[in-house]
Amino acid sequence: GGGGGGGGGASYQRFPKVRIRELRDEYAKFELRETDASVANALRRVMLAEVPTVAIDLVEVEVNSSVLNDEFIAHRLGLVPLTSDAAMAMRFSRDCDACDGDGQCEYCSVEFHLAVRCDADQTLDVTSADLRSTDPKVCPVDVARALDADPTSYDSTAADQRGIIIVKLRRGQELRLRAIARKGIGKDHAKWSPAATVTFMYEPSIHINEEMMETLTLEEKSSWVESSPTKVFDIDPNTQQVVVIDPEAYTYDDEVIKKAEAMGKPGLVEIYPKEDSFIFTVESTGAIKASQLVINAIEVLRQKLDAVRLQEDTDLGELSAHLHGGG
């Protein structure tokens, strides 16, 4: 990356390219090329901590005779992931003019109700499927997924679609509460983070010194290939040459380099990370689809950069006038 002199109006603008490898609702894998590590890092960190979602933030308990105390249940409710496709358009409760910031209006919050009582001798599981939402767009993700799969056969008591367990009740125990879900970001509390994991790695560039490789016997080649803990290299059965089959599997462990040196063949292989090529994996909690998570992250990052640009026009103008002016 980098390069170019700081001369008159030199442009550092780059045009990143994205190639999608794999895309499922909760998982995405893509390549990000022709951009800087700073951009990859910013994108990852925004996905983890600054893309907004909706989560339960206020719980008013009416009746709780379960074995768990109120705040324990409130904490568990907060961690239940809710479908958050509308989160980007919602307001933060603190910025909401419609409701004096107490967070109880259609623009910035969603109300949930939960009322369960156990009347049988069998232990009753209270799950996320028992949460009744006032807004069909926002509901626990596992419930939404089961409804999407087959709305007709949805049965909250079936073992595979039971939902996330909140608490278990014995005979005569009861739990009644109302909860308010609000928009928030992972920076404020992990319950608002839409990402389970986001990773990126530099794509490795692997160069085999072919002349030196040809001086090895087949056994030596084979033992060198085997020295890599992950399957990066293989031997072509026809030409008996060592070939790179999966550069991405390389974990920067230097094992093959150590092996080459141990065999008395330093410089047999050269491996260095490509400074402007990244492989991202994104796993979502289900609050937002993985693809949407990436798009929202780019949007949030853009808003942040726009804010900096606006600041620059005002504050930094004055600052540079101070510095260059009567200095």
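Every value quoted in this text rests on a predicted model; they were computed, and no experiment measured them. Take the two forms, find the largest set of C-alpha atoms that superpose within 1.5 Å, and that set is the rigid core. Numbering follows the first chain given and starts at 1. What changes on going to the form predicted together with the partner chain:
- Annotation: Cα of residue 237 displaced by at least 2 Å between these two forms, core superposition.
- Once you line up the core between these two forms, the Cα of residue 89 stays within less than 2 Å of where it was.
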Given for the second form:
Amino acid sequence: GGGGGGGGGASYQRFPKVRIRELRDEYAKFELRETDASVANALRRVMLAEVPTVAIDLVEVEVNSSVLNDEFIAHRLGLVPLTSDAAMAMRFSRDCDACDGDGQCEYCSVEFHLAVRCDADQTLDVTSADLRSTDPKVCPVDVARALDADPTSYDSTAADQRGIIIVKLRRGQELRLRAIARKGIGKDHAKWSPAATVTFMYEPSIHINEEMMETLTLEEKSSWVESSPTKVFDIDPNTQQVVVIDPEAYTYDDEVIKKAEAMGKPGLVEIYPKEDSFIFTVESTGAIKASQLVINAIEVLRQKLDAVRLQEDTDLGELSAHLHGGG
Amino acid sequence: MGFGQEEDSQRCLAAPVKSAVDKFQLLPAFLKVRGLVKQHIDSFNYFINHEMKKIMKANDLLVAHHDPNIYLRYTNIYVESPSVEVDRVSEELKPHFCRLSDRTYAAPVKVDIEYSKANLPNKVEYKRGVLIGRMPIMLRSSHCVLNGKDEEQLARLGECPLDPGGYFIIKGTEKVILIQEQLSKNRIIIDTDSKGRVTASVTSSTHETKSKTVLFMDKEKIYLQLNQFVKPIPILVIMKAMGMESDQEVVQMIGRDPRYGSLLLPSLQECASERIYTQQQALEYLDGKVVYSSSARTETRKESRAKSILLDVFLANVLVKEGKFRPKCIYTAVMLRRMMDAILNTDTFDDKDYVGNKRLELSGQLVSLLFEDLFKTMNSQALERLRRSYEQQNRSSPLEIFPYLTADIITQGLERAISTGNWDLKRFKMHRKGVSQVLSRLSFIGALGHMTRISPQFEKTRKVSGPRALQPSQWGMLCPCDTPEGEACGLTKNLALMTHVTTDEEEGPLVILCYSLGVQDLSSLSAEEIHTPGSYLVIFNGLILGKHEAPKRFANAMRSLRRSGKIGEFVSIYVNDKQHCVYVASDGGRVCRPLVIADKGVSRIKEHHMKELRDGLRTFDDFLRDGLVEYLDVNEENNALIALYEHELDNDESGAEKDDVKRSSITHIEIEPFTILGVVAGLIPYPHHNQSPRNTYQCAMGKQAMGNIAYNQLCRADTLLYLLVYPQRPLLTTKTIELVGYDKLGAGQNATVAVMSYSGYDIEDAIVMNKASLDRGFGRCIAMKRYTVVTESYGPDILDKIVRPRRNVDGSLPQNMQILDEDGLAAPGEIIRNNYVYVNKQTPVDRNISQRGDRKYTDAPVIYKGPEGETIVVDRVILCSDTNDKLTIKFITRHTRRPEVGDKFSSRHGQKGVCGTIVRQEDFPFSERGICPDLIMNPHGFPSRMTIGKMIELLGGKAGVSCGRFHYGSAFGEPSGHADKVEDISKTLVKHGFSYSGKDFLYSGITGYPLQAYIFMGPIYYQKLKHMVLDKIHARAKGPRVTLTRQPTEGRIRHGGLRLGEMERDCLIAYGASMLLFERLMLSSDPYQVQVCRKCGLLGYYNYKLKKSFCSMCKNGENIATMKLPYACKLLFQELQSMNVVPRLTLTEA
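Alternative state: the form predicted together with the partner chain, after the form predicted alone:
All chains and molecules follow, beginning with the one already shown.
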């Protein structure tokens, strides 16, 4: 695996393959093969930190007689994930021409209003469902999901659709504010990160030395199988042979290898990571779909590379020659 | 209770013990009745309800000096509920109102009196409810409005239900009267003095006198030392002076053992050589040795001086009836006997550091002293003023004492003493400072820990190790961990969780009881009979009551009376076999704790008792009343054999020996072993796995951690308050945490910690933090500060005024007045920046009262000084009038801060560290599961600190998040199930797919490659400490200078310079960087140009008018040279000259 120690003119180009294992709205699991850790990690990092989303960035509090102070509520509002499918097309308010940099125009921002007052004796929960958006495309993700599921019966006060709690009000307390959501990236603040979890692992390749395994008694086999904290191996009830049932459950904990050594059978099993294939797990906050997150990440990555390529004839010098030779 | 109970318990006794009874439930029950600060409240209640009446009774009669017919008698004294008088109408006071409006939470003290009128001598008048002062009331005491209120009522009063009370509110600040440690009074202490002589000393303290009697042995002879005698007196002279003329009787009284006789022989010989044989001779000898004070009273009855000293000062605690000295003789003999015992056998020395020889003085006793002093002062002043007005006026007007009683003396005296902490009571020769302190409200646990603190008796400078060392007798009474570092280490202590401090108990009935249980009065016995073999002396509160032939039976009888509740539960009965004494104690200030009574090693508490407790059918007091549990003080613990656990003894039913202890000899069983720790140390999970100093460090740091202070924290107006935005409850809890309510008012967050090195910004305990975690609110805190502005009044209608801000011509407000409202005060919710005005105050120019008409005012705006570039918000503005009816405006500012590099954090294991760097999440290591740590801690923190408890906390926390159950780590909790064992935790981890060792396989976030080692990773509860960079950051290029020396100012608040100190200077000298040195020490500091006369070497001056230098010594300007030197140097020369020292400069050309 790896890039190898190529010289000046050697080509690094590879053709990575992706195989999707599981795909849900907010969850994706896929294999990335025939590439190396740098690419996989770049993808992971971009997904975490550089795929843009929309999040509340400015809050103007009109009335706040709740127990939480203004900054507290502003911080909580910022962390509410908003549907950001349009984020890629939106402008960063810092390079928006339509507004003179105040970041409050329709191209770079979405306005929200929240006005809740508690007049009942019961405590009233103010949730993300109380946020009124001026742009139907951008709204809190749990509200969007509820609307998707059944737009007719959507009721923001229903117990199961309460949304993300922002603050609780008691009788006589009121919260009224205006909030501006803007496009941003996770690098600047974690509220703009679309990913809840992005992780990958090397695919393990497991080779059992069958000959040596046969020398073990059934008890020894089962105790060896048991030594793994995750269920990687099992004993076939019919043949009483040790089989690998789930190689990916292996956490590189070396427990089975240590166990084999302790049993006096070093080399009973050989496990090494396949250095060119990765299994990715992506969980989205709901701001964008997990699949879209990966696609957007690739797009962002490509834009970054384009930026590098565009600069090649300017001042990159050595590196540009390098790239030129490689590309 | 009847027969069923008895049968039941018998059946249980017969049945073999299967499993140990879980006695943990006793703890919450105990804390419900006794509570953590109950000792303070109890002692204050005792003072208010009993002691106050006693003081009143002891001083109840006032008789005018000039006319014995004029008198006043107090018949009753009582304290009402807290109130304040507003326009002659009494208004009820609420504690929270007092806190906010700088008032004293005090209740009126009223008396009922009867008095006579001068001109109507036979007529007695009665008056009820006369106010004599206001008594500050301890919160949650019997007279506090919070007493007996439930959570909802407390909330309505603006009070936090978890607040323990036990403090006072004086002028709006919360004051704790610390527990004072003292050597016990009225007890014989055998010790050696600085010269190595054996001494026996008694510090006597009665209501009338306080004295110290010391017997010591010098050159084999025994002497008495008393301040009233000029030199040590041979003890035999004293005995003779008290009427013991026969040497034989003295020897008999001490004991017939020939060794005692031979030790006493030199003393006998000395007395004989002085030719003192009779009482008369002895008294004459003593009269020659009496110290004559300058006061005039001395010459009156010279011959009886010595006798009266012997009666009143010598061993003042031993009461002398009808001038009979015999009790004092016996007491002296016992002292001598104990001294001789100590000489013969060094084991019998008393240990001053032994907790049983100490008494704790609580707020009730201290306030009682104060009150007694002030009450007497008030009475004597009333009489004095009556006398004066009698002398001034003609006799016709009716004179009564009653109008001369003023309430101010007591009110202000109490208020002043508690608010300054200075107990200056000349009447009791007491001058103590720092008795009360401002309750630390930095964290909930800090406040709680403050209330259990014991302030030491010695001054902190003493370089002795003895009192600082951990005493074995502290077990279960004082926390072994919670003590400060540094000078007060080991001297300032804290109470353990279950400790109770006794209050005084009525002595009379107990004395009668002792006599009726067979104690023989000594007055009926001869000297010989006192020390009959087998009989023990019975000593009650330091007084020798008599002797008892069967001491064990006597002790058992007393104890069973106590267990059945016939006598107070805190009476201690202690048989001292070494001294052949039975000590019965009922005095206040002893520390004691509850223990389960065991019969031959079998606990009296059975499962059904505990079930009744759980079902609410039984309270802790029922356990006491039924004789299942009793309180033992430190002395009585010596007569008990206390097992840690019952079940440890189960496997050897036969009573076979294990640890050399027979099961049958066990008398008591501990309720829970973790109660040996105090409140603050109780927060540490697995403290028994840590190196001991680490726990001590954590005890100091736990008080600095921020979190939630109280449920009413947002309504409070403290000078400084640090709150955490998202405080959490620790994943790894202890039983103590749940008992004290730390799980409801936590001070920290559960951070996922990876123990690995990262980036090099983590050396020396620095931690690396995840930026995304900080974005999401980890370690975010709110700092609230109070700024108070008082509008001063300079006379009637001469007041400061607050005016609306003056607008610019265009109608806009000036930059620094933007946040002002129309009322001239900063509006809540506004962002306040440096140099902004927050009160637009004006002050009168002419403060002369006589001036009439319109006054002129000048602007006196109050300007905010704060850090630049931060968003600090005005949170609240409180307007109130203080006790002097001045308008007080309180601004509370709020500042939300996220952690930054340099902020201090700590785990609960004394492992503090600053944030070294903040790293973005994508650069942080991650696991295959997607877990990414919140912070990274360097593994070098472990080997030298040996905080295994932290590792177990990590494991337990990890298992806790995996299985969704809070894990426990109570001290010594593994055997009793109050702490999860590591093996069980590992099993849980494996069950949830983690390695049993808690280590994870991580990938580098930077490269994507796996890390070479498995990383120990899991949640640890982290505290954010109050030390933050923002409050300390300081730098300066140029700035203010001190007027005197013209050198840069010192300190951050004065925007001072950074000092190039001596050691830095040495470095520069050694390096030879002379120009740098010159620049730092002169040019950048205080350069000054002087004119020096080359001829006389003195400083001249430059005349700017004539443009000429001049030497005022030589009276010419011919030889003047100009040079530069530090201004401080010039100042030194001039100061020397002013002292007639002439410094001359000898200049050479350079």
